[in-house]
Amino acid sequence: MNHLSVKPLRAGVVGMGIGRHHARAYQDLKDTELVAICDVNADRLEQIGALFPNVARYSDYHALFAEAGLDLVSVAVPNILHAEITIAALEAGLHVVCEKPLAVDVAAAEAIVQAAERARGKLTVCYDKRYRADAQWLRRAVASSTLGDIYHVEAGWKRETGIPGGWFVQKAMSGGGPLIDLGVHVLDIALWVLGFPAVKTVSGVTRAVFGPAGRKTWGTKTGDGSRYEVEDGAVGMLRLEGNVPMLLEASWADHRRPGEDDMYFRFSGSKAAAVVHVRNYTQEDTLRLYTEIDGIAVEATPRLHPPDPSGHAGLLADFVRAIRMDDAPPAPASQGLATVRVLDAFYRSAATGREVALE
């Protein structure tokens, strides 16, 4: 298809907190122009929408819906919102890009998924992560055999002192802590990565040390802990299809290195591992290979190149480009669900003490 003869697709966010980002996006992509904005917090509104000089400003999703002239819309509102808007926005013809996760329970993102099997426009999820230089490498490093047959596996995602407050803290409109915020991340690269194999068992365990106590909070302070209703803390391992256990991770706060805000993953291989440390969000030097050359133990360094573009914009290009071409988006709605039903089966591992089966 020739792009130069096709008009850039009218695009909206839903949602200025992280939805900033996708604006952003929109506005530097080729194939996309930024129409129009929404939030429902009319400074916020105002301040961001000073940012974006011409673009029309909304504070109610449904004039948006209907008034806008889009093609394509982010959804970037919280946890608790994203089914509804996803589903309206479905309903009203638009492709969508819903924000990890795709929802706060399992229920509702099925009906997510419903809704996008009903629906003319496409729909993914925001795995921004996965346009990381170092992550690609993993997907094709697996994909290829170069680390062999996988037998364990780990991912990560640890912050020294990072509570957020607002509704991240509040059971109802998160769906839960670190895990469902960071967590979820790491478990849809560590699955994209192997290819999303069935998980079969999950063992978990929550904690909520710090947040309760008001401590190691940024952001929006949480004051004495009195509205703090999620963990701040969990561990827990994943069985996966042919008994390949792998170790999962999540924190906002913990004693460790000053500052630290690090995401990891290890894939064990027959042949050699793979170990990505992420220091602070930093893109360089993340990434070592250990095998073995005649018998002696060898360390490399792959030298990556990041994709262009990354991040979001990366995501929304790709997923600009499925439109276009009538393909499937990058990250598709049934990913989203897949790692919601995990998460749900690690809380409630972490309520009940015991392991929990998906079907």
Ligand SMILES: NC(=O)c1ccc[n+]([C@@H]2O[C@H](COP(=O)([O-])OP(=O)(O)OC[C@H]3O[C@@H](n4cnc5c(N)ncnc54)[C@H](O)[C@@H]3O)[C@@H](O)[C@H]2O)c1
Given for the second form:
Amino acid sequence: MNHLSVKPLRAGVVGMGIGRHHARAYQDLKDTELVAICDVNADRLEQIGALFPNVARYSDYHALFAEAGLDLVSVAVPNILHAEITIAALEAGLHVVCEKPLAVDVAAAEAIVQAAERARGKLTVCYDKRYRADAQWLRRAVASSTLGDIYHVEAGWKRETGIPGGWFVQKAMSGGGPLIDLGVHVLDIALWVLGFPAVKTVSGVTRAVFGPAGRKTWGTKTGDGSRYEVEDGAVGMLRLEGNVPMLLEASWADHRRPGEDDMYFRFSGSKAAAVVHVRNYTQEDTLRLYTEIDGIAVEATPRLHPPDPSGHAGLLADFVRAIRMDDAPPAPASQGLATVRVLDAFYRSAATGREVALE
Ligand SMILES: NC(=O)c1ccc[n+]([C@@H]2O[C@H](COP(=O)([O-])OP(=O)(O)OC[C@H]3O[C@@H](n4cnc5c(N)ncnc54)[C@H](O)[C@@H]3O)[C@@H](O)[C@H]2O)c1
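Switch from the form predicted alone to the form predicted together with this ligand and print that structure.
Whole complex next, starting from this chain.
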């Protein structure tokens, strides 16, 4: 392929919250051109639009898909709208980046999978945290058996104070609280690192200690009068194929180190254990390796270099590469569905107080 003769992909973004980071990445990437943004909130569209001069603005995604001549679109709207807008984009022949979670429930996620199978365009779920150096290393270390046979897994994301407001706390809009918001990222990374083993059973407990009392909420997004309808913390155990236990935790609010907003992973294997502790989104010094050398316990600190680009830009660059090379997308809809199935089972377990078996 001669890159000099290939025109950049024309990209658009629906939803100008986190979507503004997608827009910035499309502007910065060599092989994409940001041509349009879309939001139903006129004030937001104007405010964010000012950051992107010469980029068309739309308030209606139907018009965006029909008129803007897009090749590629990011869908970064409240969770409940992922299925509707993603399916419309696929049916319009576009390549789609759908923000996490793929959908709020299994039926909607399955509808997206089916639409993606019919579509000309490709779809990736926006699992940007996979593009961290530590996550990439974990995946390589498990694939190459550096850790040996994995017998125990932990994944979690815990905030001390971090209850968002608005639609995030409305069950019908979000599908749930920190489990579907933050837990989906660490669950995805754990399953991706392990090569998507079957999840046999899920047993989970959710709580809502702070949210209903209006405590430990986040800045300006709060105080808007929305009813608090979701959990603010979740703890569960998954049984993976091979009878491997995986602990999964997520919280928006908890009595912890002030300001804590930490992601962590443990993969314990017969040869070594890898532990990742990400303090407040840092990229530095997050990984420790525990093993034995000649019968003596050893702690090692691998030096990692963040990939460039990383995060959202890393994912979008990888997706554009997959489009150009006609490769599988980085996080296909089937992988998005796999996590939605587990989260659905987790919430059912929490509601019934029983372990839930997955097919
Ligand atoms: N990958 C990540 O790290 C990450 C981070 C934050 C949010 N997210 C995900 O991104 C999505 C959006 O979250 P957010 O924090 O940006 O929320 P947000 O509420 O800040 O922004 C969503 C935007 O979508 C707009 N919108 C709503 N309905 C629309 C429609 N029909 N057409 C066009 N625009 C519409 C809203 O007006 C709003 O501006 C969620 O699914 C969330 O889970 C992912």
